[in-house]
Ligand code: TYM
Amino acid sequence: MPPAAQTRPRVLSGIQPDFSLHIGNYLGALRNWARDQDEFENYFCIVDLHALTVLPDPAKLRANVLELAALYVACGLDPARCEIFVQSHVPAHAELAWIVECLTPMGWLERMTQFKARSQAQGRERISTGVFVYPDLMAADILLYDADYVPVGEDQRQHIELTRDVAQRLNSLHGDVVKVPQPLIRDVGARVMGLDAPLEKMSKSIAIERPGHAVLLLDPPDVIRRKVARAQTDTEPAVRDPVGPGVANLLDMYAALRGLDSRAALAAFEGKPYSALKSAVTDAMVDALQPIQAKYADLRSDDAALQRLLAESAERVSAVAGATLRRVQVAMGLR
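Where the form is predicted together with the named molecule, what structure does this chain have on its own?
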């Protein structure tokens, strides 16, 4: 990292290499990381240890990590200005996670929405303890790099609140040991809803069972067009304020993709038929995704170079993470 960059506030964020990325991941996270990379000192992690909570096939997990690394760069993250690394390549993540677990009352974890949803869907007897302590590993990811901000979508807010609680607890017990981070959640695109069910958050795992749920970052233009054309709207023939959830979702995606606020997006389509809105949303998605897909294909022609990039970054960030871990260990009496 160039020395000048070190005076900037630091961001850390991450994405799980569990399933294919969708437009919500792009609008809620990746796009913002890329757009703002000059403002910050940037740490972007591929959180493969988190992805183990869905027990992916090992070959698939390995493939997903490379796919995600290529997508990070294809979406505009510049490896000269951003650390791009794999969580499991830096053992300090798992080590600090244990310490964080010892500082976290179970009640805090039981209140996590994602834990509640997964334990309801699959049953507490069946889900792994990894799902339960997942937010502690995420807290470790963030605290290791003394991140000032964590740029994420709305669904991660509660996890960042927990990270702040744990950091404050550690600091109140042992002096100022870690930095207390803040979430960085944007006004538009922070909660993209399912195309087929606009009351449900767009999710990578649902998109596997119901392809019409989400536009994926690597979908070709004709697939994008078909998925958006089938997106749920409501019974009105045209866009009218107040709009229903499906139309609101299309307008929000349009606003995020074209750099408008939601009021301007609504004004642009007020009184127009849904087909006009859908076709504008499709065009905006294709305009955004085509250059990403071209760059992605190019990057995937040299996986060895991607692997080198990840290895070099892991080596650099290990020094940062190791120093924080050591500070915490000393404060806790482990060293």
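Condition change, the form predicted together with the named molecule to the form predicted on its own:
Lone chain follows.
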């Protein structure tokens, strides 16, 4: 039986609860998710199973899940208009992942950029097999919910292509079993770079080791100001066109936060000292984050309610995930 028809295109995305979210997560993902809630049928996951590849402290992982759930809502995701759930609360994710692994040749996984980078950095003998099959679990996450689109950055396109390859292989073997998803890649504000290294995409994993790398969504104003003040700029004494990567990154963030295009942002600061640009970027960040932080504090005042929200959503999406899993199991001869 093919996937059921949907009245609106369905979107599935998720974030690991491995560290606090930063301004790049907001501009590149969460703000877009909130803005487009009425355009799509939305499934937003907290992918805690993915976080296990680095063997996190259990208490910290549980705390991070609640922090991330609260930030989802504080950034504008409305539980009445989208599903917000924890990956491990829906056992079908792990069950389908095994089937996906059996459909995936090792060569496909060996070509994955993340696996190659971790292997080079840590050695193949030291990283877990979870790092190797991580893309298959991600594919299972997506395929379970018959997602039409997956909002990702350009650097995640490879994962979606593997998901499509797996889906097409399953369908070629057993008929119209799963939906083949498409990446949904945004251009504006979609790739925020590190404050301390503007040739690196802003990353939670880097921010763990280098706090000046990223402005976190829960940073107080004085911390934001200090981090932005230390952001890498250019050798020129003022903003000049063409700008280098550090200044371009600050201009892009300012433009995204103030709703401007990149040319307008450059025009506003051309010829001005970097201190003026950094001050304006700081003000824009503080203005954007203050209401998020206030909403977050309110949500965290009642963690029991937050946990109920996650449990209720997991129960609803389990029906969708279970139907897909059964469909795949029948196709594979397991039922």
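Positions refer to the first chain, counted from 1. A quick note: this is a predicted structure, and the numbers were derived from the prediction, not measured. Rigid core: the largest C-alpha set superposing within 1.5 Å between the two forms.
Superposition of the core reveals a Cα shift of 2 Å or more for residue 272 between the two forms.
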